[in-house]
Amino acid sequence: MTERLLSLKDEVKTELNKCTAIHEVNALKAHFLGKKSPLQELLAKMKEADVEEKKTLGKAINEFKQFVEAEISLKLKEITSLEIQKRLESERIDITLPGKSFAFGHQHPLTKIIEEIEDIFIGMGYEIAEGPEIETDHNNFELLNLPQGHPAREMHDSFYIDPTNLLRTHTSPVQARVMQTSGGKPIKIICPGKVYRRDNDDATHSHQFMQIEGLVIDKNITLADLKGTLALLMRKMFGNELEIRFRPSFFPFTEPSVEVDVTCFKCGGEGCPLCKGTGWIEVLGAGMVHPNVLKMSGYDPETNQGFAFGLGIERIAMLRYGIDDIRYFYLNDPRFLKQF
């Protein structure tokens, strides 16, 4: 019987020897030590030996259980890691190769023209106010010294949700909501939103598009201060070199108004199509606050002044990247998106 297991033991690893899967390992492990293995004649054998037989034979089968078991299980794990190593060479990432390019977000160059507007007034010491889009007839037009009937309401041809609610026609309505609020005290902000109007869409015109409007009062505020600000603003937005030039115009909440007109980009001032033979361009109006504004908010004119302007964004923005049709803003084209 001794014989047989030393036999065994060398069937057991010639036999290993050949597998190459994990499930032929565990059948090999079967066969050996399975109910139906030779180990288990082995075993209904000791039956016929006798007491010094059976303790010798016990102890060679407990060796040889052992063996199969040890044989067995460093099989099993040089198999399992030829497998793995298999695997690793099979699903190897070469990390030499470049990586994917995402494409990432920024900011729309309207925004960025906000921002920067935004900036340069929180540096004068400007706070931002906004307000909403639907707005009151009362605080669209009347408190900005146009009762109804007044023509120039026709130049703000306005979208109505109603009789006394419209799609705000200007950001004005935000600053007078500020005075009506502000109890008399001093008032600096500047106003950046939506506005609505009946325009037909082209090149140049926008049934919705963008304004920021500001608003000073305090005591003893003169032209000269409004002149001062435009004159930073446009500096800073344009550059040092461009000259700037105040008209007299007209609009109902100010009295004198302004319109500014800085010098064309393109021509240097010489005269081009851009700026119609003229050498200007204008950018935005302006004005000292009317007294009846001033006094349906609650100031004393005698006492209180101030000035208001306001500008659009889409004007701006189309003058300082050389843009030349305003619906390229909305149309979110990324062939044009892509170069701000």
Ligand code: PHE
Second form
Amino acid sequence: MTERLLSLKDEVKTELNKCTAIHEVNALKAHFLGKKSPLQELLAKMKEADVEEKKTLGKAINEFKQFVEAEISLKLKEITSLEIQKRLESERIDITLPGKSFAFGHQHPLTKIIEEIEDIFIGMGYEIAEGPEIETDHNNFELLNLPQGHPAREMHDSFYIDPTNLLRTHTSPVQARVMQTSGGKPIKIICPGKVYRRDNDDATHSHQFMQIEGLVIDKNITLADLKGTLALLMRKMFGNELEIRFRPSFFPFTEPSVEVDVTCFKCGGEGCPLCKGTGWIEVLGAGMVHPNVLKMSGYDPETNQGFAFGLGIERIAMLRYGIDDIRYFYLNDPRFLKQF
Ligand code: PHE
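What about the form predicted in complex with this ligand, after the form predicted on its own?
All chains and molecules follow, beginning with the one already shown.
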């Protein structure tokens, strides 16, 4: 009997040696100690043995059991530590390898200019107003003193969606909207946004472009306020030494209307190819809000005055960054965009 146990011990050892996984060890445990194990034979024989034999046999069986348990727990420890080692090996990170580089996106040059201008005006106490890109003919034209058939509508080749709705040709309708709802109170806003005109695209024209328009309405507003505001804007954008000048112009919604030039920041006013030898660069249109516009939106032109201006973002960005073709802004070519 003890021989049988000894050979079983050997069997346990050889079988355990072959195990490489925890489940195999568990199966082995069941095999040697479970219900169908060779031990059962021995236990059955115990019934026939006398008291003395029973004692030694019981002891031997118990010892065998302890032996199996001990061997198994050793093997389990060995396998677990091997597995941990394997995992550490496979998950090892070589910190000397070069890292992955991520391509970061960044702001579009037009967004940069818009935010810069917005910051300047917010610093002067303006609010930012926005409106829809699909506008009514009424807001886009009529409230701005451009009734049906007015010849100045020719200046804005428009995309009509139906007889009363169009893609806005400027951001002035946002100003009209604010005036309509402000109940005759003072206004100080800028309106940035996309606008559309039926132009053929070339280096200086785009059927879609961006504007920022400004509107101030209050008592005692004069052309001098407009000039001071625009001079400050231009100096912040292009340099402290700059002068601005007004040239008479025409817009249906302002009277008087002016075209605003700024000292050429490239040559300082001496004349160069950028300013076509004039020393001045045209940057925007502006004027005092036309009394008809004030009246149509519920302001008494006798007691209220206002100024308005509108500038093209692309034009400012082109001047600022020395870009010679407006189409670059809309091509989304990373080689262009990366430069800003
Ligand atoms: N809305 C005008 C345009 O797009 C620009 C402008 C605004 C001119 C305000 C004068 C005053 O042409």
